[in-house]
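First, one chain by itself in structure tokens, the form predicted on its own.
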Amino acid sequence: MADINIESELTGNVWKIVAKEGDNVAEGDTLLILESMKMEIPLMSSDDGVIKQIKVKEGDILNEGDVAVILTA
């Protein structure tokens, strides 16, 4: 099992998490939402596997690169 960072594509407010720890998700599934310049943008994931840790709290502000899940596969 090896553990997978979920890493922001942009810089964004963390609108909602959609996931919670311990979710089994699949690639693609929708993990939380960013708003970014008045847009609401989906954090995908990357892989299938089960959410280990989410980093971030709604409100928070998420820059590019910025790991917000951890995954395990």
Second form
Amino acid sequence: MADINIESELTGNVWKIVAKEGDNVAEGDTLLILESMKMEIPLMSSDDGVIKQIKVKEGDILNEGDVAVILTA
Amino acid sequence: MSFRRILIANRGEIALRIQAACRARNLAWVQAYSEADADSLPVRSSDHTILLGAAAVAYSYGNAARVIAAAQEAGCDAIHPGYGFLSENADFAADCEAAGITFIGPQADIIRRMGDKATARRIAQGAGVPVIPGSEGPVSAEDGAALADRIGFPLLIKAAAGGGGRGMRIVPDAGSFARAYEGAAREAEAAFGSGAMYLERYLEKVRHIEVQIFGDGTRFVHLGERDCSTQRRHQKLVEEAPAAGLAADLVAEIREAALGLARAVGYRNAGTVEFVVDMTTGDFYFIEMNTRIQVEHPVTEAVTGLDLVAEQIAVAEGQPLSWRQEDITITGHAIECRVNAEDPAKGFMPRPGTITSYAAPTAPGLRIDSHLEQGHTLPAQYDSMLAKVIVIAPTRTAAIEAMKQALAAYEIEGVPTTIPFLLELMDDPVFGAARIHTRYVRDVMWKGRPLQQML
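Okay, that is the form predicted on its own; can I get the form predicted together with its partner chain now?
Below, the chain from earlier opens the complete complex, with every other chain and molecule after it.
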């Protein structure tokens, strides 16, 4: 069991949080949806695992490289 | 009537384009801007400017009350909304008229009717324009199953309140219908708070063909069609005029259908009637009408030699349309490529940032519409389009070659752009054969590449 940081790959707003802490997720599942330059971009899980912590809330601004979600895989 | 002064309620390249049209008509303008755009080229190239508010769209270009107040403060008697923002907001158009300011666009009622998909579909059917076979509104699972047999398979179940592919299922045959309906409705309920579903024939491979029309309320013309089939996330990346590889009688039918719709609503202003052409059957169907100037209007200007934005202003002043159908000729072939601040290698991910180096190419037949310059910072609040590269040449082959040269010589540094993708597309044999369909970029060009699923 290891913690994996899911980082934002772009600068944008957190438009919608799709997953919840404690959810079982698979690689490629959408965790939250970011909005940048009028586009909705999903932030997807990089691994199978359980969501340990969601570090953002809707409306937050994320910069490239910021950790949005911590996954236990 | 001649306008005293126009408020330009938009930003970026379209603001500069409207300024050029004002110059062409010897009209004064006031450039509206947000805090994020205070140092932008459209603001610096204007003698008169007015601050709308903070960068966020809700406080600036999208704030109807603030835009109207700004027009009044600046002594403007007309507002040009450009595209996006308030350009297809019927309430805004009505509020402008109520405030004694001319909205440079169609009447509020037409925007409202054509903006409502169900109403626009009914108007199109009334005008004899083909629409995609489907239900006339939401249907229950039981009624839908009976209707599905009449519509035919494959068909699409779509959330009435939906968008972005959520609450949508492709149903290959009657046996799969009930289960697909239940799944889509559940997804739609969770995503949009409504499980209302409607049905539509599923068209696997379509080209997106649209017709530029213009009207003054009594006279209507078409300015030919554009092919906008190269898309990602349902957004256009490349447009060309005329559409290549379509039978002449089909093109004539599509143009006439668009004119029929314009006549049916007594259209006034520049407008675009959008269709899909089923590549399997050759049938065409109306999908929607855009009641504004569009991003891709320059390819039509290139092949007709006309100034569409100046004509929008003239018609809004109450002048009759300058052109009769017989005045309009289509000459040569034009292509427009949208250069966006996106990283094609990462699923066309948007990339705000600062332009560290900028040099635009020049050549005969090349037009670049852009507000870009070295040092310009791209705000995350607005869309990612940096520039439109437009070429006109005697043939499509020559236009593709001219586009390759222009793109290869275009220097934009500081953010990734779509230029590498556009160059690859210009060399693509399917694009070369004018056989691109709307899902080609996602399903064929980007198949197996990273983040394909984002397209």
